[in-house]
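Let's start with one chain on its own, the form predicted on its own, as structure tokens.
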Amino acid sequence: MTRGDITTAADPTRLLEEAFREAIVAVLGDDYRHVDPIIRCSQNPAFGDYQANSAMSLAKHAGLKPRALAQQIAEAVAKNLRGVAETPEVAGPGFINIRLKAEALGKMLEALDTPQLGVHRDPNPHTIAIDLCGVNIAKQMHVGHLRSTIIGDCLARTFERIGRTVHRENHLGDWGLTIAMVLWSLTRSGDDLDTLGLEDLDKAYRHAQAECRQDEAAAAEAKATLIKLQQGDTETRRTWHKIIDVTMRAVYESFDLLNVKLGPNDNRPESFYRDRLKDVVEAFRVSGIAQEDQGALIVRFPDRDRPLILQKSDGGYLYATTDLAAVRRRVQELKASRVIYIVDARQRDHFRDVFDAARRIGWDRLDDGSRAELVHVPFGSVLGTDRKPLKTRSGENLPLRLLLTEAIQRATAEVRRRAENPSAPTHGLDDEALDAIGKAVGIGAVKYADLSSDLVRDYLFDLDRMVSFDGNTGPYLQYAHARVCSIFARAGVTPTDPAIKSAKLVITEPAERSLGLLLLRYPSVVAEVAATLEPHRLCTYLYDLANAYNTFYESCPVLKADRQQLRLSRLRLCNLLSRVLADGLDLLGIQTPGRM
């Protein structure tokens, strides 16, 4: 893109950064070529659309007065922005305010109106690995699995949107003594495994753990069952596979309900790594990074008291051993330059130790010599309205299926209530169609409430608030998208109408301008989520976009515009908005019904 060229500029921030860098070099010299011009969106439209805030820090470094330097930069950048912006203005101690010309804004929006919606492809050839979900077999998915699953899915979708190859890694808990306890309990009970459901396995899981804690003989029998599993005993393995099949059928049903992209090919259970653990221990032993301590093999760190235990004194392996095997595979075999773990905040110290151990032995190094980024994305708990962790009345973790079913029921009831209004777009739809909308709204409500909060914080699970069509909620955004779709239905045209697709975008009103500027931020918001791993930034953007659309809709007649050119322009702007909303919500894994 050449200076001032707006025919391909769907992201004005990039264009302004380029123009200001050249202006800074023109004023201060080539030593300042890589300075960040600090382009920000203006908080107050009265001062312009964007603001360049680097003059103050540059002046201190160059020994100049900030406002005088800002004036020189403003005069230099004005030459680069002819046809793009009005003459830049200096304000305060050295802020430079920029206002785009209406015609330039229209052209930038037209450049955004492509299948890619201006989203830039990441040229990095390496893959991304995301560790998510991590359900244990023989147990129902509970509310604690919700966050890991949908946060991981959202980040995976975002990376795929910018062109990266993503490996979703569902690290199932299917191995070890706990699973052996369940196997032992089921074998002893004599129950018909072919008729067992997940609830039966869940009860067996809890019963076996309780019994083995209280009875040494039971614990010894469970350990014997583990040895049989490890040695490949046919009957034990058959029971083990049966447990996995029953568990995963229910898990896949929950994935489908949640609109999460996870399937059998994404499963990398603990058992997958069992034959790699010996090599992990040996590599640390030979390298001298690990030492023996009272029969155990540990890694010590100079900045913390706790060691990382790789192998117990009885020869058993730990979670850390499996996690190191996983890091090694994800970096050296999958060639992932970012390995991201979506696991609750309580595991922060564990992953710090695992990552530091992996770096010390060099398992974070890629073939080209670069180092992979190992990242733990911690998240808080889901709380009930009593501000305590969400549990059943008996104090157990709340089954995820129960929670999602209630959300769908409440959303469907609201959808049906609204459909009773003769003027509602959904009036007259059959029960099947209304149920489909209710399901999309209920699941969208749950996912948006989770993703819109700062991940590391606990959040309140309040279904009454979540399924509301008002305020910062998933249904509010879905409804905004449906309202845009209804414009085309009322106009009797489709967004693909050639007259609409080729219409020149004319920006005339303040509300129209605000909406257009916000739409142009979409590519940078997607890139920001990929960089920060913070989905709530996208949620905030989409909420602001929906609000800007509501203001536009009230202020700028679309179907009753006084000129045909303006009518077509606003229809095209509405279509662009609906596509950005739908694309952004899809990154969150939220569906967008055409009618609500």
Given for the second form:
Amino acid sequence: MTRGDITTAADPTRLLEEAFREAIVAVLGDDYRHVDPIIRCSQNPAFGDYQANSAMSLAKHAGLKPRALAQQIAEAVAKNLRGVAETPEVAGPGFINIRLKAEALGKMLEALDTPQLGVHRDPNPHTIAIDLCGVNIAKQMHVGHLRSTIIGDCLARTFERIGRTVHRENHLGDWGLTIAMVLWSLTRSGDDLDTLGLEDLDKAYRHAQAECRQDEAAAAEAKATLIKLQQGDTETRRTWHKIIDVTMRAVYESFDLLNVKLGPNDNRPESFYRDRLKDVVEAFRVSGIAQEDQGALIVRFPDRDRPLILQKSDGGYLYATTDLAAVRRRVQELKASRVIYIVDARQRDHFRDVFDAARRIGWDRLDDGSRAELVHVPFGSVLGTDRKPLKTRSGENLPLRLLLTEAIQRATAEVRRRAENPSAPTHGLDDEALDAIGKAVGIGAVKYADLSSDLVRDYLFDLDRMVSFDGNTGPYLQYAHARVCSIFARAGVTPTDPAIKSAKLVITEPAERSLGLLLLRYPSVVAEVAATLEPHRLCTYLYDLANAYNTFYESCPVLKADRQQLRLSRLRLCNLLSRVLADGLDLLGIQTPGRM
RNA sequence: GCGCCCGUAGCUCAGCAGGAUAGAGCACCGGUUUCCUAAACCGGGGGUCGGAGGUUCGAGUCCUCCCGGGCGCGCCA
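Can you return the structure of this protein in the form predicted together with the RNA rather than the form predicted on its own?
Then the entire complex follows, led off by the chain already shown.
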């Protein structure tokens, strides 16, 4: 490995790709310089650590026999990989299997053992905007906001981890007729606004909505209130600010409880765009992209019946109008090359229309002429164990607080139960400490359950399963991490001890090897999540990693290793593992208590 | 009616821009260990990957049709 390999030194896949590309060129000629060598991790250890799968398709293209070509590539690549891998072997229809030398594996792991943990920096200088959370003023947060917030925060952390600047855009619903209905309802009732809580606002919201639906006079009053709000009437504005304060105070508490990196600076409410809506509509009108139809202004698309409505026949604007204003700002002012919407899958059609309209008018174009990627990350509903969307008995959305409180209670109960074991490191901790751990575990459980399967699928909110310390759960991962911490406590050394930090990593046992190979995949997994916007890939990886660690720990003595060199090597490996685990969990927004 | 999404073990889910005999967890059955270790680890049974065609050297993965479930569809957000 040369000096120039500093970034790839810890990433065998990249190293192998290079080596194979050269080998392919050596065998087939320069025309093949840009083919993908198709390097994959082997599923089965019997086939080595990695495999190159390109020979089969290349053979067809070049008119050669697959196995014969594979043999030639294998021979050519052997030279490039001297010192790194054993002699590559051809198997099956033309797979080339590669097994890393233990020595090289140790070196790569040492190269991974940096503060960056080998994660590559994304050189793209543009920012990324993530539309997430989207709470409504005067409404409690419910399960629908949960997913958007958790997923958005996770993706934001991932992008920040690879060096991108992220704008978290909390597109608050603080404007429009629904808000006006609440304001009207509150002024009429004459309640003391200073004593109002979010539950009261929530109630007013529902009552006002029901009343306006049935009673035309009420609807007219609400509309009048909207006009007062729009015209800046002092009293109305005062009430408006008040309900925003009350709502957001509770929302910030939820953010804090959830351990998401969101705050007042991330608020970009609908009202922020209110002065821009006229321009949006005008731009579409003068460009001819939008047309009048039955008194409304709409955009038609050649490939679908459904039009996008920009302006109602009464002159009012719609949420599509605001969304277009937001796209424009995010690309042109925030300079985002990716604008990502974390919104319920049911709004797929809406975003398709909005994005297509934005592209047609060119609002996805950046200064340098490139086009920003507008992408909707759709997620499924949260279902109860009865397979129906989570609702309260009265059929309303389940408040987030209720749901989180129960998760925390369950987790805390389990933490306490385990603390009764005299050999548990948590034994004898006071209530406050145990509660703090229970909170981290409960929230971690909810988040992991949310992030660990394909986002578009509906997921079952099953507390029994998600709070369990066994299986593919948040607590299992946190537990694996805590166990590593406890080794160091027992060893009486800190992970930063120079003897550990500088120890040579020696890979001997199979379990050690599997763990090492898995650790080396971390940088590419992070990159993969950033590319695909699929956090569950990271979850699966971390779960495999925790499993590999538990197996290693079972079969490889650490503190009682028979040689001092091996002991230090394994301690260093443990430390590396714990940091990768903690780093990965942090990307998921999950905390890692030292004991649990 | 039009459109979108989903269908993998009893249950909950993976399956990495098609690659070797389809993998986990839970549950079930059996074993090891009480250990440097916080009860963890190892093994087993269980699948015509919704169905039928097609493309390919190779399909759970791509294409077409069908079945089943969910969701959306002009002035709410």
